[in-house]
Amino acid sequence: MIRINDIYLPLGYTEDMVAQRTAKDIKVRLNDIENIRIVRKSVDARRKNDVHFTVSVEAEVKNEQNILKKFPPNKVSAVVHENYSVSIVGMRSERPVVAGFGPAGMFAALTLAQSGMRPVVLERGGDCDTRLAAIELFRTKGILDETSNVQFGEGGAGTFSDGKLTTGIRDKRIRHIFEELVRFGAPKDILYLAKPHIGTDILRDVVKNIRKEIISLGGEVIFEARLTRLVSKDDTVCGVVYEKNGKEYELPAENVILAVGHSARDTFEYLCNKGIAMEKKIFAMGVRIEHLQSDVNKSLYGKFTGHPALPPADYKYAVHLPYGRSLYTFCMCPGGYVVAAASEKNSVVTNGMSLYSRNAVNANSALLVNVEPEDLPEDSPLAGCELQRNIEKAAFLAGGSDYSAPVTLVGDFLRSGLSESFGKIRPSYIPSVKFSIPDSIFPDYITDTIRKGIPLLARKADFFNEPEAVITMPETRSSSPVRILRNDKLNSVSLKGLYPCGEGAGYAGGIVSAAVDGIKCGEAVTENG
């Protein structure tokens, strides 16, 4: 079997065209090709007069060795599948504990369960249904549940997002993760789309099914159970203490995977006070910007806008300013919503979310600026957490102290003016919004970079010139401001048996990379535990 890349297909292609175009590309007869299938598919919209699909296929073809000799490897290559399987090790003397049930914790627990180790999962938030009710109460009445919200609960922050599965890492475990997600209910197209996503509505069922699988294999998932202490002796983990319903419970444990997510600031504070080695790291903050999805489609698809084969257009841009700062888009949600994502009282946080259909009126994206360790004058590794918190509290005050989000229009923001009314773009944030000036919320280097960067983004995509585009503030939880140090066996450098894991610990940057790190930590427990 060989893989053939960069095959051109028109938007209205038929199934027969796939083999026909492939045969033409590699100069063989059509009947020389058997068992062909698309393994990657992307929209090529670089030329607006020729928007089309570019696909890669895997196929069985006669005289494959001769074809491989004729074409460079970036065009034709032999198919080599790196199959992944979980090692079966069975029970150890004590069950491993996984703290956190986001992408990293889920796949760590799933790996341990499939290996026969019957993990215990502690998740500070509620199950999906409990969590959904809490989020809806916050959206409609402004009543925040600090344990179950957009940040905390079954599936982690990724459950209430667009469910994007794009990643910049390469790892043999990625295919396994995608296949598992499909097995648990994700759409099959994630296996071949260049920009796969699941959508919040489908993700909720996927994470439930993963939980059910872990339990069926002998694992246990305890919700509304917040990790409060690590029990240790001679610099080695020997148990954990968690709080549930106001009571504390202790579990013996020789191995603890710490996958608490980047919003578990109280856990970071506890670990820091306990002397667990951690450090400040680069993270990012900024705002959410909303445009009409129809304007994004027109800008990126041109005359092909509205073609039934095309998905809602998305984008990813970055611009670099002369004085060294950069502005970049992140977690772009086509046809989505800006959501209330606070996890602490008297704070405002935003995030982006889409359903699988991506059919809402607005498109939204984070506009982020990196925060470097040297931007934080305090020596504490938690200085970034404190900056996040200060910005979120300033946003709460600017929004009127009722969880309304502060907003401004792009045109007014660029002139440092205060907006007074909306134009054609209405904000999607619920419960409500209030006009405010970003300069009262952020450090100067963030507002200056966004203000100077938006005109540069408009050179790449004309919809950024829209003065009525809505900026909603703040986006502070895009990445973790700390890294909990670990060695080459993924063990904390401070405490044997503790495995810092995933995005919160500073080792991932999205659903897929977090899931990969979760599997790696699960493997480390089976190998090192």
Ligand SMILES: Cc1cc2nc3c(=O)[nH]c(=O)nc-3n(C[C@H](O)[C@H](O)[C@H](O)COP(=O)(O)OP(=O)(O)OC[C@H]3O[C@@H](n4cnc5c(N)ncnc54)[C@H](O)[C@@H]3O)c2cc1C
Second form
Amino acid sequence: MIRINDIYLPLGYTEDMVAQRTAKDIKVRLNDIENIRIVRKSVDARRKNDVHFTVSVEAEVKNEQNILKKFPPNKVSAVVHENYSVSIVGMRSERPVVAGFGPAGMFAALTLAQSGMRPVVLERGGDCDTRLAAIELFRTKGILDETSNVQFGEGGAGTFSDGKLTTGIRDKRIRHIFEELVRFGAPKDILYLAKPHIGTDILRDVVKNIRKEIISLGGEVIFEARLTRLVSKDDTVCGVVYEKNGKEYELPAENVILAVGHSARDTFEYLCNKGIAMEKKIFAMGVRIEHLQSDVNKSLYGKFTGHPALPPADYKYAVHLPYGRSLYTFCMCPGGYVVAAASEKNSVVTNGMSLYSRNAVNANSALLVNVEPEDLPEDSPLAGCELQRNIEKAAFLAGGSDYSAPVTLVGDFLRSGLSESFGKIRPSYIPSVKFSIPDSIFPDYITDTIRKGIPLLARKADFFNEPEAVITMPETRSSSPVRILRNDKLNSVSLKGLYPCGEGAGYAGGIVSAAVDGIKCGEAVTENG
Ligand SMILES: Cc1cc2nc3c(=O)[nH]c(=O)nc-3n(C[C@H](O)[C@H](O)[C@H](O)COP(=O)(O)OP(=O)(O)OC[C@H]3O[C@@H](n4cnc5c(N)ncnc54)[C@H](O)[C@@H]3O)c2cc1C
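How about the form predicted together with the ligand, since we already have the form predicted on its own?
Every component of the complex follows; first up is the chain already shown.
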């Protein structure tokens, strides 16, 4: 079996053309090729007059050794599948505890359950259905539930997301994660699309199915159960205390995976006060920008816009300003919505999500600026959380103190004026929005970088020139402002048996890397057990 990369396919290609084009590329007869399948597919829109697909295939071909010799390895290579399997350690009297049921906690717990270790999962938020009802109440009535919301609850921050599965990391566990996601209900195309995407509507069922699997393997998942304390002796974990319905419960545990995400500020405070080593780290903040998806399509697909084989166009850009700051797009959601993502009372936070179909009118993306540790006035590891909180509260006030998000039109923002009415783009944020100026919400280095960066982005993609594009504020929870220090066995450097894990602990950014880190921590526990 060999893998052949960079095969050109027109947008309207037929199945037969896959083998035909492959045969032409590697100069063999069509009959020499058997069992061909696409293993990677991406849209190539670099040249507007020739938008097409580029695919990689795996196939059985006659005389593979000769072909391998004829072509460079980036064109043709032998197929090597890195198989991943969970080590079975079997049942122990000790049950590991996993705090947090986001991508990191879910995959940590799944790994432990598959290894036979019967984990107990504590998740501060509700199960998916409870959570959905709480989010609806917030969206429609502006009543925020601090227990279950877009950040907290079954599936973590990723459940009400775009479900993009793109990642910058390389790891043998990624293929395994995708296969598991498909086994639990994700669309099969995530196995070969270069930009895989699940969508919040499908993701909700996937996370429920993962929970059911963990339980069927002997694990336990306790919702509305917030880890409040770690019990330790001689710098070693021996249990956890959690709070549920106003009561505290204690569980014995020698291994605790702490996968609480980047919004568990109360948990970070507790850990910091307990002397668990942590530090402030680089993170990012900014705004969400919305354009018409049709304008983005036109800009990126040119005359091919509207071709039925093309997905709604997406983008990713970065611009660098002469004084050292950069502005970059992040978590772009084609055909999506800007969502209310607050988890604390009297604060406003935005983020983006989409359904699998990605068929909403607007495209949205975060426009982010990095916040370096030296930008923070205080030395405390929690200084970044404090800055996030201050901005979220300033946004709440600017929005009229009823969870409306502050918004501005790009044209007015660039000339530092207050917007008065919307143009062709209506904001998708619910419950409501109020015109405001970003300068009253962010530190100067953030507003300045966004203001100076947008015209530079417009040189890369013309829709950034749109003065009626809508900016909704603030996007504060795109990454964790803290890192909880761990050693090469993934143990906290302060407390044996504690495994800081996932995005909140500073070891991941996004669904896939959080899931990878969850598996790694699960493995570390099984090796320790
Ligand atoms: C609206 C939105 C859209 C997003 N879109 C994408 C996307 O398309 N693609 C992508 O890769 N990433 C996306 N992200 C980011 C992604 O969701 C996160 O990177 C990822 O979820 C981090 O995983 P995690 O498991 O480390 O943490 P989280 O997902 O944050 O999970 C942590 C969990 O721990 C729980 N918890 C917190 N404190 C405690 C405690 N003390 N006790 C018990 N439980 C606790 C929380 O309730 C939460 O469920 C999005 C995020 C949001 C909010």
